[in-house]
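First, one chain by itself: the form predicted on its own, in structure tokens.
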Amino acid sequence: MTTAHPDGIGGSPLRPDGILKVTGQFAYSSDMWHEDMLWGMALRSPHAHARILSVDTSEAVKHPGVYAVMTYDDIPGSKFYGLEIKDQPALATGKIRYHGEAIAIVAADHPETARRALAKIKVEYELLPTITTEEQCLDPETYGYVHTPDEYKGHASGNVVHSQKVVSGLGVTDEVRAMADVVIKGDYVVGMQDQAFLGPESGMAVPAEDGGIDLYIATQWLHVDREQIAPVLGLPENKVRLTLAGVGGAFGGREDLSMQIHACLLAQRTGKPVKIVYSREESFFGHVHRHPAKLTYETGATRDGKLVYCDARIVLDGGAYASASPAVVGNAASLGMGPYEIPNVNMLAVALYSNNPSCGAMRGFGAVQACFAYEAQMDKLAAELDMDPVELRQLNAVEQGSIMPTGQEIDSPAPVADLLRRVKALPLPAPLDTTHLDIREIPGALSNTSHGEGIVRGVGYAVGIKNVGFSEGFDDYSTARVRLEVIGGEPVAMVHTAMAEVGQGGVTVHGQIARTELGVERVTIHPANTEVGSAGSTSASRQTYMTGGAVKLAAEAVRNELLALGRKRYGWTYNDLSLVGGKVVSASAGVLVSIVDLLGDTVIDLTREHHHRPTVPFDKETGQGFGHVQYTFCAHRAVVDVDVELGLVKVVELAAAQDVGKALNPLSVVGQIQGGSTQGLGLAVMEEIIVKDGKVRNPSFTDYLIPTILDTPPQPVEVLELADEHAPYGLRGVGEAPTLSSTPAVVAAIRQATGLALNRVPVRPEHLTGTGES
């Protein structure tokens, strides 16, 4: 029996790191210091694809304040690692698959000195052709492999690291397109979006006493991280001990490896710390991005605004190494339709090698790309039929029962429809008055690039689908431990988890569900790290879900065991008790007890484990299977100023209403509908990573831009809570989906403003003024 706390489940207390992080007294990872350590750094490829002829470390290591010089040769243990396929060397050997890949590592006494000695390495590279189009990866045969058919698993896919169908009803035929009065093709293009976090990769490795290492790390995933690391170490997990180190974001860009072996590594050669902290420009190469993607779809509609197919291709770019492709294959196909009825489908989602960088998770995970063409459909069908575009959406929307085009059935609710109501019935800003103009308010803004001339305003609409959780059949789990005893008098909860803080504010939670299920007022957090069972990553949406409901089940064990103790020791037979303000409490009877009086010295102290209910694999041809433990939804709409003459965008407002199931934290659940929506915004107008020949053009913060609070408009949220049965509390994943409908919300606006196709993202200047392609 639960128990309302005003900072339990429902309240919006203070987050323990919150003021902290504001006054700048956090400790992130790049803040760690060791009197003894020594810094890391590698040498990183100039090139994108090139023979490694020979490296020659002779002069780096004679330099003074030179520890270790480290290359291929020297890894002890497994020389590849992984998230799903390991093919990624911890040092590169014989080749060079992508721009910034890592060739050798120093340990030095001070930065600089690792730089210099750096600098003194010879590497002889024989250059490659570069492997980096849909075209050039889909015919090895002509243009080669990025990895050779021998390696890592057979290629006989050549350079197609995987690949999805979904076939729904009679698929697409030549019989099933005679069934529609209206068809819609289009052709998108999505950039490679980066994570762009600001709390760069580092973290330090220390050598222990039983020949193991501890790694203090900013990550998403400590469990996975060590079962990569330790093969490449030659140690047993055991001797791999992870501890969570501050996090400045992350947005799926930890969940891969960075400088944790490179750390590791020489730490064990060298017996002392060694602490590793990326430059800005080092983590544009150092983490994956978003996958780019080109997607193809071709839309049927019956004259009154039915859909009756979608044939649709998604091929995503995932770079030299496998990362989550395939997942995010799986993402895009099953999802790949949006949150719509549509009877007959035909979808082929594929990840391929190239030799441009690696691509895997970030917000969204392969569902943002979809989103962007299938919203693009739905206006273009909408404009062809004359109807309302949010008027044909919700004619189409799935609802609760309806079946996915994989067979699997939503099984609880889906308020698509009213979502999209609930947006466009808010009030829209004011109209933008020329006659009383505030530059600031008008794209350009304080650049004085216009006084209103050339300025048109536009309103967009989209919604989204996002799974929460691992999916496919993957063993999902979360781990929490849970300790009740009597500190200074008054009754304590500590909560051990290995769940990563991102910022997404899950210890914040954390803190809320243990005082719910037990009664208390003081909780602790114990650091995340190894000693306790895996939280799984911080990502999927999928934390609040997994960890927050496996401290519900350790608490509750706990709750039951201090009642258990009652019982024997006082000889009660009430069936209504409950933990409400440090007394155990019968509804019909009473305060019966203090915690503090019943548990004395008793220590209660219990791990449990929370499994969402088993998913299944998708067939490999259909793409049928229930496939996703709970699905999410989003809409946006988009007020949007565009100066026509200057190519600029000024986002006016972006409204958003999401079902969140059950808010555990109000204020933080509109905190990340309102994040999500930012970086979807960044998508749509602003960030991409420019890839030439493989090679990064813009690894900077001055050239890669992303939202900043000026760039950020009003967003007001409608939040609906419509409880999950399957899920702890009822809740619903939040932190994605609003990723996925801003982006094509803000095009959809900038489109109406214009009239002019825009089918890719970002949107450029030069696409708005005519001179560029659109």
Second form
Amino acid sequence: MTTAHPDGIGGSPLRPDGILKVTGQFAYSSDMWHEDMLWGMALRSPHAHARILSVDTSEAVKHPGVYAVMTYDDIPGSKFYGLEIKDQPALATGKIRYHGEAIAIVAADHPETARRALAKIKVEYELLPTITTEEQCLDPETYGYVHTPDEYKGHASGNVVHSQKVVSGLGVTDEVRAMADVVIKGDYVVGMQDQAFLGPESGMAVPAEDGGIDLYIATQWLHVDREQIAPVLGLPENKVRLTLAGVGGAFGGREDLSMQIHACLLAQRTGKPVKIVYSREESFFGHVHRHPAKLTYETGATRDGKLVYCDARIVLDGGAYASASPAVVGNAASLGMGPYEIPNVNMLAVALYSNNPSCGAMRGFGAVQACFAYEAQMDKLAAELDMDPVELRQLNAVEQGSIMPTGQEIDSPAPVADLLRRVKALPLPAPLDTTHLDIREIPGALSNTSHGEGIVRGVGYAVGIKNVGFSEGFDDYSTARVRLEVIGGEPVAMVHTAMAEVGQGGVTVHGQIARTELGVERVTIHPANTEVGSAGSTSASRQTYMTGGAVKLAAEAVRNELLALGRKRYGWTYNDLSLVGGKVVSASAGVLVSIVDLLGDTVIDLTREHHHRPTVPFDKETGQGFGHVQYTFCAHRAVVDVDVELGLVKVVELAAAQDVGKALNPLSVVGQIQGGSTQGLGLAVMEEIIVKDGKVRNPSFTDYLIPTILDTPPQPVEVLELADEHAPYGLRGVGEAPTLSSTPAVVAAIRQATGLALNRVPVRPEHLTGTGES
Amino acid sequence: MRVTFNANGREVEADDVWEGESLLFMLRERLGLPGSKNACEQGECGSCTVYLDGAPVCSCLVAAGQVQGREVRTVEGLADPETGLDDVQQAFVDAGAVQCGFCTPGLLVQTHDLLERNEQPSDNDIREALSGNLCRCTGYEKIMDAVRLASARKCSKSEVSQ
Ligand code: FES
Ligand code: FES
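Since the structure above is the form predicted on its own, I would like to see how the form predicted together with the partner chain looks, so please show that one next.
First the chain shown before, then all remaining chains and molecules of the complex.
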């Protein structure tokens, strides 16, 4: 019973926060300001693994302008927090487990005062040998534990955070191997990528008169932040109120806490508002990264290209604390075979504790690493069989009705072969015109390092599979409140949720849904805060599905109540009523009454929760189970120019095709696909946090490179809309899938251009010129 | 120290400025002009770009004291108070070039400057001019669209006025 509205779903109305953002009026979390406020700052460890022998804050406390200095001992409540496993101390005690771990915090009248006070804190360390390699992590008897077993978190598996097997068909045995005509083996490495959102971690904690705290914060999930913050402050949850402040991008990096607890502790202690804004360097230390991974794949196929088996092992470095590692493992294991039908599978995915930086959520979440490996395998196999790599993929592609290695049937459209066909059918960019060369178009661009000699072009393809929403039995839900009333002679809908708008455009979509369901023009979006029920996280491509679904349910409930009011008042017996253009309309009898007249002074204000259909945990030994709510697919074609003399790559074009089920806002959908693709491009050729002996070597935008507009090519996008009958409006989560296949597509194109094997990302110049280890 | 300068056409002064403070900090924390953004404070991302005496600069790299007696124009000063949004601002909203928007103020100032110098830039001109402004969200395609749109609108306006 939905109705068309130009700014309803399927349209592309402008963002409600757009004007504020282009005029500089939009208040991001680092823009918070309060009369009388203090600046908070943290002292961070220069070592990756050390025992703390003593911390002397006496000089820092005396520094003029300093209001508080706090260490572990000053924490009023519980000392540990964490998303899945509460293993992370709010301030370090006893031991340092990674480079940059926070030890003490100060509040001062100026950031420079805070910096100077930090410099006066004396910490004595006893250095411990770092546990950083897979070999060291897996042999704690020899190399030791990152967390002593059963120390405090009831986690007795040594340095293994979590592991998951998936076995299907006959598994992978000698008999199964014998069924294959060709066998392809490969070892792959994925470097540590950073979310590198532009808005630094920041926010302001304001002490309230009731002894509670009001926190204005950039985050992905207000309620789960509160759940972790309140116990550390020793406060009941209802005394910790969070309001979303403007978020400058997130990409998973704000799923864990960063400065939240520190700001609240300092505000509690000083009785004054405390603002914390990370520097870029501190941001690199203060959030979790994408898990670096080692992947070993063995794929068997028949001579005519049908996959027979896949045997794979994925080892993820989880770093010092667990964060979201268990769920990342679940995704890597269950999606690690790609969107292919493989009769026999044996998979093991593991995340390890180490003294490297903690890793957790980042766009693509475990599926990115696997996609790089399985797509490289498909290209190798195609070469071995002398087949077209796209045809080989299409031959083995899953479709609706296929069974995943977890035993789960894909029960909605899965147009993998068609997505590949579409990117392949797009016209190729014109060849490089070496006679009229604009040097801005060639690798190395403006540095005038070449005039086109030594440049070769390659084309590569890839496709990936990602889940939407939280999996493995998690009761994922979201809450929305919708209010309808007459204001100034017009019906106005208000939508209130706790959804974190991190830039993805959820606020636009909520307005579209309310307009569609209620037939009104004006919709206001209430600020997101903890005064309404949880919306869950802005991650896992789930917000439009989950909170969009909740807004739809609440708006439908409001509509039903409004119509019930009309039925009661006017005695309508029609069952063909809808709300269009501010009026109640019967399909048979035409306009009945305006919403304004029907509603009068009545206010309808209803709250609804949206739960997705239940999933179950994967079986520990076999990985079997209906673990995922929804699957989503994206395919890429990359065209690259490689200067083989300089080792430089320029991506000439990056085309994508994705099935989005239903594009609620086509403009935003395309923007998400292009943004996600660009992050994958970054992983392919430049983005890596370099960690040596547990120390981060490049925590700045000078040394950690993300793609600029010169590194990023035109990106044609084909959007398919094959409805998923289980989802609201048939939609499919969009944000993550494009980050998967862009990386292997770019690398495949570089391989095609150069003939090099290239088994690790990012591909660096030395890998292309043969001057470094590959 | 006290710094007196012209911000967006208005004489302003900031007191108790510490000598190590950047122009960015002074604008954001002392003058209530938080539009310029603090993403790296190292001259790498362009989010803090403002006009200083008519030339775009990274305000995080300019010491506050250096702007004594000079003219600063920030994103807050781009829009004409009479006519509403500047063409560049409107085009960024219309083209979907704003996602989280953290890069937007710096990109707007840089694009504004580009179109002042070159009303009809080629794609390569645009990419070159904006190469110092990082955006993590959009993949830049919509930003290209926005600049082309702003250019087209500016050109058609100048044709009309000729
Ligand atoms: S904040 Fe000035 S260039 Fe990044
Ligand atoms: S829109 Fe988020 S950084 Fe550009």
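Positions refer to the first chain, counted from 1. C-alpha atoms forming the largest set that superposes within 1.5 Å between two forms make up the rigid core. Only a predicted model underlies this, so the values are computations on that prediction, with no experimental measurement involved.
Comparing the forms between these two forms, the C-alpha position of residue 14 differs by less than 2 angstroms, with the core used for superposition.
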